[in-house]
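Single chain ahead, by itself, as structure tokens, in the form predicted on its own.
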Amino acid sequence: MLELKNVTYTVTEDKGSKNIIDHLDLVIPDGKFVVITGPNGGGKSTLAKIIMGINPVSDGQLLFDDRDITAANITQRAQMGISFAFQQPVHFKGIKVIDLLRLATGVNLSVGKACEYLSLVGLCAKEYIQREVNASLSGGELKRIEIATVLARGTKFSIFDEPEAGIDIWSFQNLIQVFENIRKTVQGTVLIISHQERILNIADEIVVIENGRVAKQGPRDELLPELLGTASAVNAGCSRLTPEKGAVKC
């Protein structure tokens, strides 16, 4: 279980200082499916960050698994057992798809295994293992790999913020196959940064952050058909949820 009390995250700028993560109070249980999302600027990718020790908390407590992990570094809550995906893949020039994967295991994986974890993020093994993660991949690609790394280290808690950015309708619809799989599979808690519809609707539970606080937290039955202003829409095709404007087709 993941816990956040009175966590405040803030910055400095020209006319003073600015919370963006205000006094924000955040219960994760364990092997839950949670997406978080709420308005642009509110809070949500830094809220992700802190989580995973990118950017430290002004004032408050993490405990991960009743551990105080507050001070704790990028590489320390790791080794803890949390993952994090960015918006945009990091890239590696002249690294090769297999050795990223072992990377992330940190073992010397073999083909088969790392051809097993392509797999599951929907792309032919044979056909990418051997490729540059830097050369000739698409977003859509890079991003499905990326996954494929979080897969691969087979942490408790792994995070993913706004998987969906910068990738094609295409490869979004892939992208979706891959977290109802994820969802199915997985046995740890994934946490999901998005504004869109679909991977909502595929929450166990969905949070609302605004103005760096958390403004609702509930199951998706409850809370999705309140966010979209109907219950009809909840089954409705590739959308983004703006909470002001409810559900946008994409």
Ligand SMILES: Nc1ncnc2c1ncn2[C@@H]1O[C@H](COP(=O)(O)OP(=O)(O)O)[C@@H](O)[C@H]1O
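Here the rigid core means the biggest group of C-alpha atoms that line up within 1.5 Å when the two forms are laid on top of each other. Positions refer to the first chain, counted from 1. Remember, it's a predicted structure, so these values are computed and weren't measured experimentally. First, how it differs from the form predicted together with this ligand.
- Fitting the two forms on the rigid core leaves the C-alpha of Ser158 displaced by under 2 angstroms between the two forms.
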The other form holds:
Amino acid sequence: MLELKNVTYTVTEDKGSKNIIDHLDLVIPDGKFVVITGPNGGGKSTLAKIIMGINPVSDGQLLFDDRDITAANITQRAQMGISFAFQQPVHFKGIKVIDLLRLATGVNLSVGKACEYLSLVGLCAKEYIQREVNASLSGGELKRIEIATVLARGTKFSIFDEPEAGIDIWSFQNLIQVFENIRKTVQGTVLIISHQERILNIADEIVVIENGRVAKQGPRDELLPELLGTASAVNAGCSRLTPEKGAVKC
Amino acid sequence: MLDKIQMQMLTEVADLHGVPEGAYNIRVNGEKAARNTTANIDIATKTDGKSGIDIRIKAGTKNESVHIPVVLSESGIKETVYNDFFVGEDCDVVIVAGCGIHNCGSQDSQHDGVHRFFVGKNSRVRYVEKHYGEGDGRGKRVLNPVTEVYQEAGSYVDMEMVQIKGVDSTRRVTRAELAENATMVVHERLMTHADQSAESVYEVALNGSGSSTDVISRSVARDSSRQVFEAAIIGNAACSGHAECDAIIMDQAHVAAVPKLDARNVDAALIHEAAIGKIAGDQLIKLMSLGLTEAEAEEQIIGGFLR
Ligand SMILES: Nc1ncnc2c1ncn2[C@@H]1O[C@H](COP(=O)(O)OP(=O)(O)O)[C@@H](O)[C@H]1O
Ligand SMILES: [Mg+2]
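Can you give me the structure for the form predicted together with this ligand, which would complement the form predicted on its own we have just seen?
To see the whole picture, the full complex is given below, headed by that same chain.
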């Protein structure tokens, strides 16, 4: 279980300081599939970075499996079982896709096994495994590799920040399946930041973050009908346009 | 016979675990230690009084290699060696040079290799040169290579220059002149530590129409080491030239990149790119989020960058 107690993240700007995350309380129970949504700039990515230890909190406390992790660094949290797929994937000169997957799993992963993770995110594995994780890959490709590194880790708490961003609608079909099956793949708690109705649809719980606070939280069946009428889910309508078939598989 | 240290130096600079195949000349502590010539590749000691060898590769020689590693394992040796390569027309050969210095003593060890390449029409040459130093003596390990390349029409030269460890001071000067449709590609990889200093100077003259060059340097400067990268490309014809210097700076290091593009023809297209910066914070964060410590993440990023 992950518990955030009265968490605040303050930044100082010209005009003074601002709480990007503002005295936020949140509990994510074990084994749940939780989707965080809310308007752009509401603080969702900042919250994910606080959980991973990338952004240090200005105030408040984080508990992971009843252990206080507020002072733990990124490495320690990763080793405790937290993973994070960035909204904007990082480029590496000279590091190959297979290297990144090996670092993610911490073992000398076989090419066959690495290919399985890439296939999961709809990449034709053989074409990608030896490619460098740099700007020669498209945004969508980098994004899928980023997701694959988190799937490969298979830790008990996985965070995905807008996994659908930059992925074309055909591949998106595949990706939805990945997330539908994710409980089998990673066997743990999944926290996804998303605006997509298809992803909100498979949530156990939905959390709406606005102005650095939890505006709403509850089971999907209760929250989703309400959200579909609001700006938080403006993108959701688009997902109805996606073709049912046509996802390219290798 | 080579001793254990000398053998290990050979492995470091030329990937050799024994006597190589094909033509070779192994120089140890200023003396010829072994030589082999083949039907197509002749190696002869210079007779003009200078120290060094002439390597003559017959026209049409394909898929052959020449290894000319140099090892200094005694402290205090200082030498300047002149090696000339005459590559005939229509060849396709690999030349592996390299110098390993093991200095346990208190005197400086220095090897200055002057290599000249005369590359015939339509020949392809791949040249690999690795520098490596070790030994815990106070004596410095110094390497100052000079490389001159004269490429005839349609020739292709691919040079890989690597210096990752243990050389205290180096000044590399590479000059090239290219005729029509000749191409030269250079990949330099460099890492400096402690108070080492490394300078790399490239001057490529694109004289023939359709000639091209791509000079790419990737370097990492740690501790209080210093690096200077100077790349001058001179476009005397309709040609294309590209130089790129990409450096990671760490600790108290100092890195300077000095570009020089000199176009003397309206159809000369010359580009220089230089980027110097510390390791990107998001790269460290990403790898740490996979469970690596900061130091491990750094090592992976540098290892990839210099690959
Ligand atoms: N380090 C920072 N300095 C200043 N403003 C920041 C910083 N980090 C985030 N912000 C601001 O905080 C707000 C929330 O950002 P973010 O968490 O990325 O939102 P979301 O992911 O919900 O779209 C944005 O207005 C963003 O510009
Ligand atoms: Mg965001």
